[in-house]
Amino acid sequence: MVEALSQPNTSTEDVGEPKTEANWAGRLKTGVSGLDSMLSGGIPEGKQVLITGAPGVGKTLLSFQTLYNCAKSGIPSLYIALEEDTHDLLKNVQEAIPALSDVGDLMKTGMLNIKGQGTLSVFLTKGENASSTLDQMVSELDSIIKTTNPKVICIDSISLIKLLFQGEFEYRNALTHLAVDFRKSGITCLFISEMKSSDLSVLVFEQEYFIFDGIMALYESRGEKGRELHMEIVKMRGTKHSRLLAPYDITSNGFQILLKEV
C-alpha cells in the first residue's frame, strides 16, 4: 500500500487556539457546525482519527457529512463501507440529511467515491492465517486507492476488521500496519468503530484506540427530555483542541455540534 499511498474529559473550558488564518493552514476542515472551532480549524493533514460510539448515535453520519463537504470544497474523497452496500446507504444517509441532495453529482465527477459492501473480497472468504489476510486487504486498499486518487479516506468499520483475526495481537497489528501506511502518505482517514457502551460513566478505551493520532468519541444518554447526545475530542495529536463535552443533534440539514448550548 505504501507505493499506491505515496503520491474522557467533562471541562467546560474551551483550550483551543485563537482562531486566526494561519490555524486553519494545514487542516482538513470537516465542514460540520461547531466542529472545526472544537478542532482549532479542523483535522490536521494526514493524521489517522477514529469515531467511535455506540449504535444510532450518527457516526455513519459525522463521518459522511465530512466527506461530502470534502468533496464540495474540491478534496477527493473515497467512503468505504464494509458492512452496507452503496445503495443503501445512500438511502439511508440521503433520509437522515436531506440537504445532502446532489451526491449524485459529485460522484458523477469522481470528487466523491463510494464503496460498499463486498468491494473488498478479503471480507467474503476466510484467509489461510493472519499474514495471508493483511496482504490482501491491503492489496485490494491499494487497488481502489490507485484508481480513486483520495486525500481523504473514511473506513466504515473496523469492527469487521476485526472479525478477520483470531486474536487481538493480529487484530492490532492489522490497524497498526493500515494506519502507518496511511500515515506515510499524507492521506487523512476516518476510522469508525463500536463502542460497548454510550455511557460516559462506564466508558472503557479498547486497547487499540491508542494506535490512532486522534480520537472523536459519541455518546448517548438519557436525559430528563429524552435521549441526550454529547461528543468529545479525546485527543488529537498535532493540535490543541477543545476539551468540551459538547452536546449535538444531527437535522434535515446535517450535524451540529451546540458549542452555544454550553
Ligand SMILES: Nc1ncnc2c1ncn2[C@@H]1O[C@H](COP(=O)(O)OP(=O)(O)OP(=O)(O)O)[C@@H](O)[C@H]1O
Contents of the next structure:
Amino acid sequence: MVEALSQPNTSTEDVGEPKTEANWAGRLKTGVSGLDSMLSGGIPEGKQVLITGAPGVGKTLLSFQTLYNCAKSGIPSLYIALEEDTHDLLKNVQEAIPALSDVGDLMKTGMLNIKGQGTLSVFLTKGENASSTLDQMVSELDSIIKTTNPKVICIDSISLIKLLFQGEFEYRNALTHLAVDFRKSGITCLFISEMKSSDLSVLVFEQEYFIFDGIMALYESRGEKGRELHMEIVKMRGTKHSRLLAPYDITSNGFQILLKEV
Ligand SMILES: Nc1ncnc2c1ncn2[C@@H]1O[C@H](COP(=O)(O)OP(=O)(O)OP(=O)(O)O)[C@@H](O)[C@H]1O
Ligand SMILES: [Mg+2]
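Coords for the form predicted together with this ligand, given the form predicted alone:
So here's everything in the complex, that chain up top.
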C-alpha cells in the first residue's frame, strides 16, 4: 500500500493537457496519484509553491503526503507545522491515511523532520517590531535548515505568519524574503495558506500570492451528491501543466486525483 503511495502515477490519461511531455528529471515527484502527470512529471525542483484552499479541503494531507513520499524516496524533507503539535499532526494524518503508518521510521532516519507548534521560539516570543520578528524567524528557520538539510520544506501555514506582522507590507516582505532564500538554496517549498472562500465565481487571489512560482488551489463545492472537491494548478513556472479543474478525493490510500468522474 505504501509502495503505491510512493510511486508516481505515470498514467497520463484524463488529467489534462500534458499527455506526452512527462519530464521526470529535475522534478520533485509528489507521488500523489494523478498529480505528477498534471505537472508533466512533478514540481520543478527549487520552486516556491503555494497550496491554498478553504478549511478542511486537504491542504495538510496533500502536503504531508508529498513530503512523506519524498522522504521515502530518499529526499530529506522538513515539515513545519505552525498550527499543530507534532503529535497531533501525526495523529490526524495517520487517522486519515493509515498507509502512512511508518512515518516514525522515516523520522528516526532523519529523512523526515517535523517541527510542530511550540518548537519555534519566534512564535512564542514575538519580536519588538516587525523587522526583528522577521530577522528572528529567518535566522531560526536558517538554523533548522542547517541541521536538517532538507531538499523540500512545507510551511503549514503562512496564514499564521501573517498574524506576526502588523502591516500588509511587512508580511509580504517577510514572505518574499523566505521565498527568495529558499529559491537561492535550491529548496523546493510548499507554503500552505487558507483561502477565504471556495466559491470559484468570486475567487480573488491575494496580492502576495504573485511572488510564488506555483499555485495549486483546492476547492470545495456543493454538488448533487454532496460535497465535491476539485484541485487546479493555477500556475507553475518552469513546466507545462494541466489546467483542468480536477476532481480529487481523500481515501485511506491518501490524496488522489480522480482520473474520471464517477
Ligand atoms: N479518517 C478520515 N477519512 C477520510 N477523510 C478524512 C479523514 N480524516 C480527515 N479526512 C478528510 O480530510 C480533511 C482534513 O484534511 P486536512 O487537515 O489536510 O485539511 P486542511 O485543508 O489542511 O484543513 P485546515 O484548513 O483545517 O488546516 C477533512 O476535512 C476530511 O474531509
Ligand atoms: Mg491544515
